[in-house]
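In the form predicted on its own, a lone chain appears below as structure tokens.
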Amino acid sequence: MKKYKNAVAFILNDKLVEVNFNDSRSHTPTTTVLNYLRNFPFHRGVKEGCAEGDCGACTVVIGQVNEENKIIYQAVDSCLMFLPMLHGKQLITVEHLARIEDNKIILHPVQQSLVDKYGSQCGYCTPGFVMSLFALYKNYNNPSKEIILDALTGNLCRCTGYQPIIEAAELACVNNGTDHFTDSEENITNILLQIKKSTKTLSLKTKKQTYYRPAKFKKAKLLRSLHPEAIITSGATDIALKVTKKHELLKEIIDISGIEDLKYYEERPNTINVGAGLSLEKLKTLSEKALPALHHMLTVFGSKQIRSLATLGGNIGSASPIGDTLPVLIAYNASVVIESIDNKRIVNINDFIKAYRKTDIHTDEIITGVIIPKPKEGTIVRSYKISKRKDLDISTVSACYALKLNNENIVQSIILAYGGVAATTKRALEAENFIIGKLWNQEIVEEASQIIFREFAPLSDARAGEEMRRIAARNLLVKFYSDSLTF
């Protein structure tokens, strides 16, 4: 059995391949999926729109074996992948979708819905819509529309019009998810399994970079204790940005993509423990019934195919002062586990977040996961986010808040969390405590929320001026108060 260390081992469609950085010349272990593929003169379907993830032109789908030993399959932005994150996985592109029978080109169900139903006019997003529906078709049958719908958010149509792709889902999607994809799983699956049971650790260096993939945990504090100026990626969401938009050279990176221990949600009885390489997609799904306003977040979170590769850990770690979790985790009490090579720290959110992108956490430190307490019984929290979209936008404003009242109505306590107010993710202490002890009606609300306006002073940026989000902190205390009658 083959051991990989410097070279990248994938299924492209239904070949292996396998990528030596130190041979090439025209990869990078920066290089992204996008133009890894655009290399190639004959999968070109996947498009470059925007590079950032937020058209949906270069969607490509990932099968990759769970726990079961069965093939998933993911949609996901291939211009926020670097090459390396495809190891062990099998990259799936438009143009192997349909096959061929009697010399005669059969298209895939998702490609006969999109003619029969006049889904295409121009035709350049139509290859990412088509990624889309294949990874919807391959994991539900006869979806609703809800489903429908998020499946395609993270892709971007300027001509046709999105309801004859939706009705082209509707056609398609009625087969349970078997097609000719169905009959060489069994044979992808030991192709990848043989390849991530010969893998440890990559190692990939070029003159100018070196990048790591760690398949445990304990080398990857190791990595991290070796080479702290190193930069730590999972989802790479956020991180390929500076490889797409800013050109940057990333010099050292550590990957721990690859990392299953950091990939876990635990409920136990006071708590509920996530894994800070979970991604947010997964999070979506699990948080439902027991993290409410944690799922609701998530649901306008960017687009499921960022959501397929971003993590929980990734976007703490940004310290962005508008990531969606942020005012989540405050409102939950939430708190960071943070591990090194001999150390164990658990830092509770509100002081982890030190600056503007700044945060708690050492040169040898790496994000391992989150602790959110169950809230008490009758404890109301709730999200909110204003953008310009309702998906694929960042938060202009974002607020969650919990309140716990006693018998007579009377707060208990109260957590308002906003993003988008200040440099970092603030809590606005002022107004929680004028509302503690107090009777939660209108006219306390009311009182509390013109404390908020004065209380903070945001930036005027190409968003939204300062008085507008002051407005809008304001107004979403008012709004909670109204929807917490119907609690």
Second form
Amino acid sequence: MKKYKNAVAFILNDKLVEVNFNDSRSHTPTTTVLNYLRNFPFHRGVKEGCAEGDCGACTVVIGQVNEENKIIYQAVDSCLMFLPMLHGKQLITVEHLARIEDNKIILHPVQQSLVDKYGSQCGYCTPGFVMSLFALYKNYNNPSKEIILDALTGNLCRCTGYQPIIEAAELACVNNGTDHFTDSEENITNILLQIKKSTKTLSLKTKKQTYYRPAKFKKAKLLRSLHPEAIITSGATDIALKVTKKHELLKEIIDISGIEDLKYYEERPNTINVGAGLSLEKLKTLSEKALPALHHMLTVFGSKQIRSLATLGGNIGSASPIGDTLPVLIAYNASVVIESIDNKRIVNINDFIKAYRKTDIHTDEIITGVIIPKPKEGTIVRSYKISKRKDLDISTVSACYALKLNNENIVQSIILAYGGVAATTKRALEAENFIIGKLWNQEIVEEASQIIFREFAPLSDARAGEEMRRIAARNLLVKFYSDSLTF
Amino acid sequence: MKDLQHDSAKLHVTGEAIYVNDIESNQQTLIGKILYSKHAHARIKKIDISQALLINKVHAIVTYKDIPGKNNMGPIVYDEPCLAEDEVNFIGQAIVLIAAENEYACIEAEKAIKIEYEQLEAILDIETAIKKNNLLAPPRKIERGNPDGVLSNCEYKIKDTLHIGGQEHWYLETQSCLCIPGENGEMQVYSSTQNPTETQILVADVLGLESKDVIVESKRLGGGFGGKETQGNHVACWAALLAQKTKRPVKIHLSRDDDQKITGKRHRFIINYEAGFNKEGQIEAIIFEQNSDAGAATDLSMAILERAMLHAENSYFIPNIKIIGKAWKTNLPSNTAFRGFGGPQGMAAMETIIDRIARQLKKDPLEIRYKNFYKISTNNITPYDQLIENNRLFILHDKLSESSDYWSRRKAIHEFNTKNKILKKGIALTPVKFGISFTTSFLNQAGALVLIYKDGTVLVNHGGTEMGQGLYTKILQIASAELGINPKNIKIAPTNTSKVPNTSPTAASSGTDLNGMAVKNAIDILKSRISEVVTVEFNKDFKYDLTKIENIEFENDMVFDNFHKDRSMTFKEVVSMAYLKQVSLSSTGFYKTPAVNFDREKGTGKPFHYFSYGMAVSEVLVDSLTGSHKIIRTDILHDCGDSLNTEIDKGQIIGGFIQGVGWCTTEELKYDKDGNLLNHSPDTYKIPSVQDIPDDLRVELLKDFPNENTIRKSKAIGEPPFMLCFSVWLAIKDAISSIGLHQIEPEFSLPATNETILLSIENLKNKY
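Having seen the form predicted on its own, could you now give me the structure of the form predicted together with its partner chain?
Expanding to the full complex; the earlier chain stays at the top.
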């Protein structure tokens, strides 16, 4: 049986493709899937609209075999995906949706519905919408409006005002996901499993770049110790921008997205343990009951295309002051699990973030997971995000609060965690100290909110001014108080 | 008329539709890149390209010295150099062009080019331009009655300033052009342009050629919205220079960030207004001073200012009015056309006045609107002396206020706001009256070329460009209806300057009005030629009861005598016969809009062929603690005359409305102190997403009100719905206002971002 070591293997629509970077002139390991496709004259349906995952014109669908040997279809932004990330997957493009029968083109139901509902005007965003709708079609039958909107949030259209596209989704998604892909699924599954079986670590080298894609965590740790300068990536939703926007040459990359061991979600008696490689989309689904504040934050995090690639480890590792999961993890008092080849550390999230985009991680270490203590009985945890646009936007101010009251309505403990108000995510410690031990009422909260107003010194930038951020930070506590009364 | 689906819909959904960047060009094709100014205002002391020329795979580096023709791409006033010479006037101004085999080589070359600047003082906002008296052109004025005198005697007065933001077009397809050099210096240009003729002229100018040497073709645009009316010319000129120099095809497809940084946008405005009215809310006099940020060059700024002035009163009769328009020159990219073309900015101030009168008099804004609408037989003359005919304001108002349940919802909202402290609701009904025609009257003309082939199929050429608005589909419907044949047998050819010359831009919502009529004219000519042949044929066996040529009809793929229905032939047979009888089966067509004129000096005339009307009611929910808002419901009733295609027209209405909502709410342009645009990608520039449209959106077309004297009694639809967005903008203001129990005028500007909303509420709370 063939072993994959130096070549990336995936199924492009219905054909097995192998890409070997040694003899490729046009591709490198950091070529995006978008640019790879557009190199072919017959794969130009996929469009570049922004090269940063904000418009969805480049949306393609990735088919992956799950634990039950079924193919799961996910829409992703091909501009944010490096070619090797396709290894062992099926890449579905807009050109493969329609079929030809008796010399007639039979459009896929999602395509036909878009035509019938006048869902395209200039047509440039349309292939991306088609692919998001296709993923929706495969995953839901008669989806609710909420599910439809969520599926389309990552696709921008400047012509239609979206209404006809929503109607097209309603019209199309009624066949339990059945289509011509259903017929070939078994065959595709077998090939993908075969590729998986035949791969341990991909090691892709060109004159200027080395790209490792280990399948086992142990191997990743070893590679990490050997390549302290390497960039660790999983979803690449942030790292890819270095290539697409800044045109940087990434010399050494360790891609941990192929390690299944890092994609766990475990409910323990006292904690919930999340693997660093778990996609935010899966985390969103899994955390709905146990960690509602995290779930809520993930509903307004990026878009489905981004969440399907992005991971919790990545969001923590970038240590951005506007990283949306950080205030939530602070409020839950989570800890980060960090491992090297011969050591394992567990660091509280408050100690993990050191400074603006700096973390307590050494060059031989990898973030492997997050331990989230289950909130104590009666603790109220809630997250908030203020952004210019409600969805697919970066926070102007975000916050997550955890409150525990005793029987007399006195604050036993409180965490007020904020993003967007300082160089790092930060707790409003002064306000916390003020509130603890006091009665939880309007007057105290108003006073505490004024402390918050003074406590932070946010910046003015492209998103909002300093004053707006202060007011928002202050008001969110008042909002939390109001929400806490109905909890 | 039967609605056809968008003629490219199947190509769109299968990914088969070809845009400029998708054209399969040969292996020799080079990639072009623009090196642009990093300073808002500077003297260029030195340009050193020597190192860049040595880079592998780089084929050409071009500066202004290499331009064989005129160094200009200004469409009207020649004040926009194609490449900067010794001075740069905005960040994003092109200085050097690079052609290389791939993007990487372009980037390397860009890094290797050294430019020495001497920085000069820059003007980066309207306020500074006013202080320095940096006018672009002499101010314009439209005046009627005695506004100054009447104002000073009015019992009630309002005087304030409104700040209105710009807008990035955010067409999904960034500016792109492919130029292929031909024999004898000729240039074939595939351009994403709304104005193929102007692209042709400017490319010829910079290359030192004539129009006959340059062919521009535009198959489809991935969105235009005015952003490719002149800005498409720039990319074409640059690509053409590189293609001419290298003698190889050159393609330029701007990256999103470059596109946002270097191209012009909707003009931001500062409008000073002063209004006088009586205690009933009847407006007696208004003075507007409109100040627009033209940017670094003229482009279309004066025409845009003109339209802003011509829409300053929106739907209201203002007996005494003065509108002063001033365009100011700043060190920013030259601002340009954008759906509405100044109309939205002009109307925003008028709607603000109405809203403020209502608050001041403690009346409902709708009452004030109704009171001041243009009337049917009196009070029906615009400030520029045009008579308002076929006024649709009252019918729209009556139908919409009823179908949207405006008054009972107003009451419910009041109750909601009394009960809720944090969440506040607001509602507004706003009208649009939009003038249709280019105000530069000679532009109101169009040409067509219709070819009938021997097999009975038809190729239609016209001067309009397809940018998603459905022009080709409407033209197809018109051709099909006029020829009486199945649309399957008709194709609309890509717009090409070698087929139809001297075309006007596809702009001013006029695409179908003008080109549709020109196509009809060509078809009428062809039909009369064919009818002659058919008449002879029908009559060859008769001596009495002859077929008359005027009774020949074209319908259902048949040509027949309407009085002797048995005398008929298929269209295909007729065409074949006409060919054998040596009849010409191709014809040009032409149309000019009748009787439009405008005297700029006097500010009077009949600039518009007719007006398009629409109204919208929006209800919003504002979170007073976060400044976020949500559109709960919008009802729209719009007047399209006899709609040519109801679904396409509805698509224009919803799309235009949502684009306007973006301008009014989340789309914000900020510059740093050096003149760098901070929002140059969708990361920070936020157009509406699918989550931002109203939860409940109800759109209806006004039925049974055909338009006079237009193609198949239809009305233009491209721009007017954009301005329905004021219903959302003012509903937000209404919600804010409720926090001060409508006693205090809230601070408000456009866009109403969550920041604007939050700061306004903060201010209101401090006052209250």
